[in-house]
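Consider the single chain below, provided in structure tokens and representing the form predicted on its own.
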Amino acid sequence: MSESATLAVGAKVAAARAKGHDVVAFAMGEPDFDTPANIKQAAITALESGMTKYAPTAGEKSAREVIAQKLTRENGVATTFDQVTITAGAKHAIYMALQAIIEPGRGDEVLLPTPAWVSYKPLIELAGAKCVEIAGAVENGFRITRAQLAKSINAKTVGIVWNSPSNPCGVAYPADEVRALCDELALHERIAVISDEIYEKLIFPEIAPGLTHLSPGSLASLASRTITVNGLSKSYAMTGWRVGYLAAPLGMAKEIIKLQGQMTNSIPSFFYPAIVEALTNSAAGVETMRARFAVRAKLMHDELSSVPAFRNVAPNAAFYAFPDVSAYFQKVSPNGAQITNAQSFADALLAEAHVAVVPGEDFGECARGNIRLSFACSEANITKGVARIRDWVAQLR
């Protein structure tokens, strides 16, 4: 397996600036905000009233039961405490819903829609199964359409992993799109859903007048079918936490409980009161970070616009820009790079121009003439690091 291309690019920022360069970073998909203050009081209050002791192997009932309710009344996906697992990150929870729909040595595919996040492919061949990547071309939004998934397909398709909003692409499917391709997979009982929906609520109507979530999950057709994955660490501003969760037809959620045991136990006790502030409290401050982020997506993609021969799709939703940049290949960059693919113009850009993106080639195979942006950073240094971009390709030969 190959490291994470997101954290490999953040280690080599780390790099740049212990060196004393000034580096505009687009690398990390990490809010700029802190916690919210209520969230983390809630931490502390329960850490010093004691509350450090272990916890329930699928977390704590009241944080599990808060979770259902959520996933109950804002996506119509009907859960109960006991279907829900809070886990160590939603990539955990993935790694752990993957491990459920695969049989290892069996034969197994599992459909992905591409570009999609640099770790879903490995964790799909770590549980044992082929990826198979379905193609969303830029000139539709990098969004799959319904006779792709039907193509693609077979008696051996165990499961899809499906990501709206997406990263690395910073855009939703429309509601009716999205019930489109399950209708598809409503066809095929055997296939298995894990819905990853860590950016839900950074949905930009504003971008995209009328633009709504969609859960799987809700549709009657895959409610028994699907695993809804989500987390805090993205619309509350809680990285660091590490508090995912998924929420799995009862059967094979008493078995991922079983696995969780066997892996990680629970996530420390006293993050659980944060949770139910953050499910319950906190509607406020998430908005306000969706709406700065808003302003920021529409920023980004009228900056990106303003560089020559960059192919852009205006991101509207999460917080990532995905422009190919595949004009500029086999160029000469001012300090005698050849320029012959992502991967080289990533790494020439931060060199010489110091600013950090994610080369695309991690993301999928349609996606090697791309780079990924986060605008999960200050407005001016959007402004600031776009205007280095728009330079550096500039002196491109």
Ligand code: PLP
Second form
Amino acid sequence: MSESATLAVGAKVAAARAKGHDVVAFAMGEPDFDTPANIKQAAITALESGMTKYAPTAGEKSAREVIAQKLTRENGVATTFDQVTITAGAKHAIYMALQAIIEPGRGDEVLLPTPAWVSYKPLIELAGAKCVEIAGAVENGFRITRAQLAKSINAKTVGIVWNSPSNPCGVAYPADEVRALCDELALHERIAVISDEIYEKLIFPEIAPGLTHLSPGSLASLASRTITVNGLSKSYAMTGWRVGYLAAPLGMAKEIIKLQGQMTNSIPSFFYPAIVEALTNSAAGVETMRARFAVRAKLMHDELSSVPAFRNVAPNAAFYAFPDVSAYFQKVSPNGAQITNAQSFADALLAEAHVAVVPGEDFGECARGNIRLSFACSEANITKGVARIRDWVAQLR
Ligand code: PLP
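Got the form predicted on its own; any chance of the form predicted together with the ligand too?
What follows is the whole complex; the chain from before opens it.
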């Protein structure tokens, strides 16, 4: 299987910095903020009070209860604690959800609206299914249509991986479009929905007035076959903690807990009080970070719009911009590098202008002309990094 493209760029940034280069990194999908102090303190207190032993595989009941209440109250996904499994990041939740719905050797197909996060396709294939990409056009803000979805479904389709707001697109689907796509899925009883809602709290109505999040699991037609995935990494600035979770229909949840019991067992036990603290007492901290990301989304879009020949979709959620830079393919860089695709564009940009971006290839077939820039960094970095890009592309011949 392929290496994670985003983690690979992270390693290149570290190598360039070790050589003394001043790199502006738009590569990593993680907030530059620190975890809010009250959440850290909850873990420290738990650790000091001796919460150092194995915990139940799916997690402490108190934390599972709080997650079930959050899903029920905020997302309309009616959930009880026994449907919840707390996982080592949302990544592991997605892995297990795919294992739960795919039967290897049966010819299963799983739908993936693209551009999509780099790990979905390898994880779908690892679980034994074919990944069927549905391309979201730049002209439609990277969003797929109901007609495209309907055309991609066949007798082998067992699931769809749904991700709104999206990494790498930086956009959320309007609720009415989610509903229309879900109406189509509802017609096909065999299809399970894995809904990755990790960027749910990072939506910018300041940019797209009226934009709201809609969880497929809140719709009666899909509730009994939707696995809702979420986690604390992005909204609570907790990437290094590795805390994710999923809520599944009860029968499926029991199987997933068996799988986790054989693979990793519970997450570190002293994190459970921190999860409760995050979900019950941190809304103000999340809102402060969200508002900052909204400012940066606008700044990043304004800056990228000033780069000639970039085709941009204005980000309205998460913390990514995903311009199409293919107008520069078949050109030669100042140092003589042939720019033939997004990978060579990104490599030469890092080597010559010291700006790190993630090339689009691994985000889907339709993303081969794009690069991803994370704006989970300071406003000064955004201005400085895009200025370097603007100067560098001006020298491509
Ligand atoms: N889902 C999406 C769409 C992501 O962008 C990421 C991280 O980049 C993850 C899941 C993984 O999150 P976690 O840190 O909880 O494993």
